[in-house]
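One chain follows as structure tokens, the form predicted on its own.
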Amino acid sequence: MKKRRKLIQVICALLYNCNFTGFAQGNIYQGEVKGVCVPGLNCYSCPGAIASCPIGSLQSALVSSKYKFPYYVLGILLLFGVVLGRVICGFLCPFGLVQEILYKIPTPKMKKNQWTRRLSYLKYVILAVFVIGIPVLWAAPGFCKYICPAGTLEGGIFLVAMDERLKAMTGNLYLWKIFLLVVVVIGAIFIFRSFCRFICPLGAFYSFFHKVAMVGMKVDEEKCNHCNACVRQCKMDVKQVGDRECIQCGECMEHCRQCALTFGKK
């Protein structure tokens, strides 16, 4: 499961970013795909990035919103978490791979305590203030503009280098967003998944189709002896399998001498 899921991932992060030339180029695809958002968080600046971030795209829908309403972004965002819930998370975002390989740094690692569990309801403030108040409120892009490290990682950095232009208008603003970048890859060096369980607003989006989503993780309740191994071995902050924090990666299988787990449809 665990090499699928690796394998999974790194399709994905191709997939969403074969726009090669533009890497070459430090240009922005502007193709009709464009308009179509992927499941995961990948930045619409990206050179590479063939179609759009969710969460890009609904803070832009959000922001235009007293002029019409967002239905092919919330339609197509209830779709993702209505089918597949936070096996986004799990297999088909680029920024969690590139927090797991991170992680995979030999370094002393932080496990999760119940602060950590505290700072996992941060994302759902950002989801509700950035995400969505500073949009409506400000018309402004409140999370792509003040925070996401994902889009100064695979955009910002690359297209600033690519273009003296831009160059030379980056201020403090900028700086932030670098130092907020720096501060995530160091999180996720020593923090399992830290940007995916303490900030990112798809994810916390995504957890409240938990309970609904069609695929995802199974506990045969008939086989279970509910010895917790699972939970224990699970580096997120779950209380119980398949909860939302749970990004339904699978490995907890391995942990589970009842063979009492299972990934597929529910």
Contents of the next structure:
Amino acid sequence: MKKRRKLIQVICALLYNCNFTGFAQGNIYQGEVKGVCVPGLNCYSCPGAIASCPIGSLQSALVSSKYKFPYYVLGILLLFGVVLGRVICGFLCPFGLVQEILYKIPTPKMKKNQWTRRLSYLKYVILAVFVIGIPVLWAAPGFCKYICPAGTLEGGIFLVAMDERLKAMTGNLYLWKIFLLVVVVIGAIFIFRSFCRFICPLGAFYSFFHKVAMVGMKVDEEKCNHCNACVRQCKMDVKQVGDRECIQCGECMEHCRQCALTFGKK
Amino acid sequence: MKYKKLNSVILAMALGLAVTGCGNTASEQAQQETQQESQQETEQESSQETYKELAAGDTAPDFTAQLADGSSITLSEQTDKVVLLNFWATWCGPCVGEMPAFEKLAEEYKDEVVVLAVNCLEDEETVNQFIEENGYTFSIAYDVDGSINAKYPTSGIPYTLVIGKDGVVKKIYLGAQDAETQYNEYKNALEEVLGE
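Moving on from the form predicted on its own, kindly provide the form predicted together with its partner chain as a structure.
Okay, now the whole complex, with that chain kicking things off.
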């Protein structure tokens, strides 16, 4: 399961960003596929990106929502949510993969506790304020503009480094975004998937579907003896397998002596 | 199990929305295609070329744009006027923010400059609603199928070019600050190019 998941994550990251010539030329692919959203957090402005980021598209659509109802992006987000839910976080998100790789750096790690659990609510605030509130009220893509470290990493650094005109436009906002990226990178080294747990509005959105998603972790109540090994071993802020904080990665299966956990169609 | 029903409801809703979203663009595109059939011969020739990002000194690629007020405009016919060509979208905050600058410039330089804002691939209804709401009177063009945008590749919008009477690109701007800053910026550029 672990290896298969890693393989799927890597394939996804490459597939989302397979416009390899973009990296050499420092420009953005703008073909027809760009009108489609990928399920994971992957910046539209990554030179390799062949499709769009759902959370970025949602903000753009909300900015002009008074002229046009955002049918497509709401539909596709609901579809991703109801079919896969946070399976997307565990399997199909390149920025999740990046954080998991950073966590492999051998350092003392900070375990989950009541504070990380409380902090996990922050992502819902970010979803409400930066992804919905600011775009609708002030016509700016709040999350992309002020927060998203995936955008800074994939798009911001590359494009600015390769385009003099963009370099000339950078100022305090750019410095702020670089600072945030550094914080998120350092955070991910010491705290497992800290961006996903505390900040990611896309994960927050998909978490609403934890009860209805068609695919994910299942607990066989007849086999389960409620030893709680699954929850104790899990590095996310879960209270039970498959709740809103669960990214459906399936690592708990290795720790279940009762073999009560399975991954598949719910 | 009890969530199965809710699941189906959301699934149906999601598919409905997504398909409506796609359907919109598909039908609009079809509409656009029939509209453009008359222009197709000339369009086809040029659409086979691939366009590189422009630099000052390049010849501006020619196009004919359908304006929101019902008329049309051809770039190569503007031999006695300087053209301030802008690319924008309703979802682009900085684009919308600098629009008052274009309105003011179009009024001030009525006889010497054509201010033309070409929309980026949004449907006509969206553009019409935007113009109505903001009351702009300068030339705003549709580009539903992106054929004009394709001739002016850019990594981002707002993207604004000053094109001389000789059809040569004089200045290029990527991004925008507030309307007042942009007004001064473009005004200086127009004065310079008009004085040439």
